[in-house]
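Single chain ahead, by itself, as structure tokens, in the form predicted on its own.
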Amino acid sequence: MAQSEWTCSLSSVHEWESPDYEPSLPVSEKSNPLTRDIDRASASRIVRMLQACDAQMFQEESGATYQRLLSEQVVATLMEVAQKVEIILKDPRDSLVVLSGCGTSGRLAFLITSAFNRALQELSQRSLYSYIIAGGDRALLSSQEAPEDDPKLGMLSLKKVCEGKKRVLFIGISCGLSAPFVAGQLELCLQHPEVYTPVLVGFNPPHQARNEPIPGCTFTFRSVVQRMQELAKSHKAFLINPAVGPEAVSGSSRMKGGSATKILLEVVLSAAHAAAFTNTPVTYKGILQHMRAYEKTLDITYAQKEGISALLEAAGQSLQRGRRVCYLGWGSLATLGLIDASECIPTFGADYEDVRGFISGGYRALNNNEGPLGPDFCIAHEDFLHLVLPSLDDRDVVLLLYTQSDDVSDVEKMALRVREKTSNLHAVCHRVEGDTAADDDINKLCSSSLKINWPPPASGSLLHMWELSTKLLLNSLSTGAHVLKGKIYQNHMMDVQVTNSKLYCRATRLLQKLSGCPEIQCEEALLKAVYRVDELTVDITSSDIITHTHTARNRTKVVPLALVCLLTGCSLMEAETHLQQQPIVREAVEACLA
């Protein structure tokens, strides 16, 4: 990075804990001051502004606007959640310990889970976490977002997994604090505090939290959060909410917000672990020494740089000509592959096939509560081989992820038969230093090899930060990609489908920061957009948010259309033109302006 460029990101670094930057926007929501142009970068500095974002992640607290991710609050909070799993687990009777969430959060819940449940089951103990997900399994591989304003679901959700439970410990994950599903199993909590801890995790501080009445309810978001403040004083309920920082892409949690959701919970579990079958007590210094390896997995994946750059660029060339970026993953890195492709669907308008994600084993490796999920989510290799592989060229781009720990010779095979159809065939592999792995010949049949080496661990095993690992670099890649491909302005989401109550409120704030115009202006934009109208009629304005969201499900390019009737003035039918004509939107808007 050049010296001036460096100066400038360090006086960016804190900028957004200023009182009054965006001063209306809960921290979650707002844009980050370090990638303000990342819709002009090129792909090596889309690449170090996202590194330079994730390094927020751990800095340290400045003042007291915001408790951070190692602060002293939060590492004592995690430890009394450590210790209360950890009197779960040598006590299982009638017990669960459940994590929850929506979107990327619900994914989340569910590796973690998938995890933890694995490293009891070598111990020969039973399972005893249990994963929840709006939507359904199906919300594991794509967009389900409507459930994620449904709280009486969420609370039937839950009653429903803890049927027969005397004491739960119930972990609800909701970035911006915001979700009404968790919301609704929190207040399901506080209602029968008998049975469940309510544990709370989010990256906004709790005056943040949204504020908005939730249809046929007696509580919002906020509320919740102030009555698990009150019972925190006496340790019934914990709030393990640091602020990370606004997101290279604003809003876009999955990135930021998942990989700090990913270290918090699994620090939490593994101190549990540590304690219940190692006779390691949970310690304020170990919980600090295990963030701090996170820490360390930063460095290492970013010491990649410029062999991710040319796997951005690559991936960005693919998607500009209209072709598809498809993740071949083994074990865990392929689940952290699914869950990546299902996410750039919601995030950037893609379609299904712009980003696809395969596991070696299908859904008997990925193990999830519902099993197949039909023909509309064919995630095994055989089926990539089957069904994506005969129209494969060399505008495509194929990633294989792997470890050491897998089957190589596999690897291989998959790779032969990838090479006959494409050279543009990427690796990324983990494996410990030292390790003479024979993946050589792999090596020869890709475009890039990325092999990421690692110290070997003090205790462990090194998975939870190889995932961590791949996670940071499949955020990078998609994100980067659609970037190339024009889906960002300055460093909004723009073509973010308006399928949610959170998404239609953020859609509303985002064109009334771009185009200057009143919030009633902005979201009239938006409803013509929605309903494709120039002028809206008094039964679309007397329509709720859920009849909206529901409209805007079968709709693409809605924010970008609204943008640019803003500002032209334009109809409808000249603003899709406009579009058609320039499909990256800066571009578009900027040409309009002209």
Second form
Amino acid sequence: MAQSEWTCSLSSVHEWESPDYEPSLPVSEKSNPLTRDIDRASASRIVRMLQACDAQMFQEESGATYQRLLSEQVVATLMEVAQKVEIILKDPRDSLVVLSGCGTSGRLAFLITSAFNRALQELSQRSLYSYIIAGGDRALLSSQEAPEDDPKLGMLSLKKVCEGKKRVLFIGISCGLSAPFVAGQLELCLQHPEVYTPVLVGFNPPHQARNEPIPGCTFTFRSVVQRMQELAKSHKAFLINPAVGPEAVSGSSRMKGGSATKILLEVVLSAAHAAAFTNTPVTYKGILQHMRAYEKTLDITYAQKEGISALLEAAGQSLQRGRRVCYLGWGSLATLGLIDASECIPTFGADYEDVRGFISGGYRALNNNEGPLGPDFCIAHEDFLHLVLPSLDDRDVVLLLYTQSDDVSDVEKMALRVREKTSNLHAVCHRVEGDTAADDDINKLCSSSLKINWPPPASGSLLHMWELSTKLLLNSLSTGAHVLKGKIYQNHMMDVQVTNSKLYCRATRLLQKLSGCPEIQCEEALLKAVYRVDELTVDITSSDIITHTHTARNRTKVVPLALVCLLTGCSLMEAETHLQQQPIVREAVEACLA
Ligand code: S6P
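Switching from the form predicted on its own: structure of the form predicted in complex with D-sorbitol-6-phosphate (S6P)?
Full complex below, order starting with the chain above.
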């Protein structure tokens, strides 16, 4: 790297921490200075940018403003929560540990509870962990953004899961400290301290928690956080909220937010299990060492920069041609494929078919609460073979995701079937250093294979590291491919779906930033695009955000349309024609700005 580029990147690494940098926005919504021009970057530069963004997760505290992942206070709180879990593990009668969240946060709640219930099962202990995801299990595989706004639904679902329990450790995850669904659940915990101990995981400082009124409630997310801060002094509530820096695509908390959630909660639960079952007490040093092992996972993963760039390039080409990317996975890596694919819909306005995940063993392997979710959610490899494979050709990318512990002969069988239709077959395989897995035949069938060799970790489980590595890789791949498709403007997702209040506010802000028009005018333009009218009626202006976001569910290109109208003063119909002529949103916007 040239000296000037290095100096510049060093300063932009910390730029977001300055109090003057986008001061009205919480960290989770700020735009990352490192990715300002990600929309013009090549595949390999995109990967380098994502690596630099991810590395921000582990940066040390540099001032009083933000706690970081490795800050003393954060590690101390992790210890305390681990000890709470340890107590429950040692005497699990009438007790439960619940992890809950919306969107990605709920999906990670599912992934983590599944892994630790499996660990209990292996020790012949009964399950102790439950997950809640706003919108139910369909939200594991698809975008269900509206329930995020419903605090009552959050409370009800928590009550239901905890029926008959006398002691509940509730871990609410909201990366932006913003989801009303989670605020409602924390409120319920605060109302019933005799049963519930609340823990909040998120990535903003408390004063940046969302403070907008929640319809029908007397509390806001921030007021709940403030009460928790008070209780935290007497160790009756816990806040785990280090800053991990702005996301590479602004607000896309599925990326660092999701990764950091996985790291923090796995560290806590692993420490608790070790304390309860192998007599290894929870220590500061142990927690820190475990976190460092995750940091190493980032290094090991991004050491494969070239391979990741090649994958990203291939996936980008497929999407640009209107073709598809399919992840075929085994074990929990497949779950990460399902999760990554489902997130492309709300994040990039992608079609359900654009990026899809499939898991060996289908719902039996996924082992979700509600079991099979019907014909709209076909996830087994057999479904792939029947429904997808026949229409594939060389323009479609298929990516195999497996580890040395999976059934390699089954992987090979799938590879052979896929090769009958497309040569655009790739593989990612995790294995322990020195292992000589018999997968040479698979390599021969693939146009690229990423073999990641892992030294035994200093701390923690190798599978957890493989999962994080796969998450980083897939997030890079799907984000990068959509960037190459022209879905991102600077580092903002232009075509954001306006399906809940957080996204509605984000969309209005984005219009302000790009058009320079006042907020009120931007919100009007947004509403016109949502309702597809050139003049707003009283009916529309007197409706609440819930009605607006409900209407927006069936709309596409809402923000791009509103922006074209704002910039050119044209009618909606003219804006629609303009966008039809220039379907690459980034280029359409640039043409208007020019
Ligand atoms: C973000 C993802 C969203 C969020 C969800 C919850 O990339 O698309 O679905 O996970 O909005 O956000 P939070 O801040 O409450 O964790």
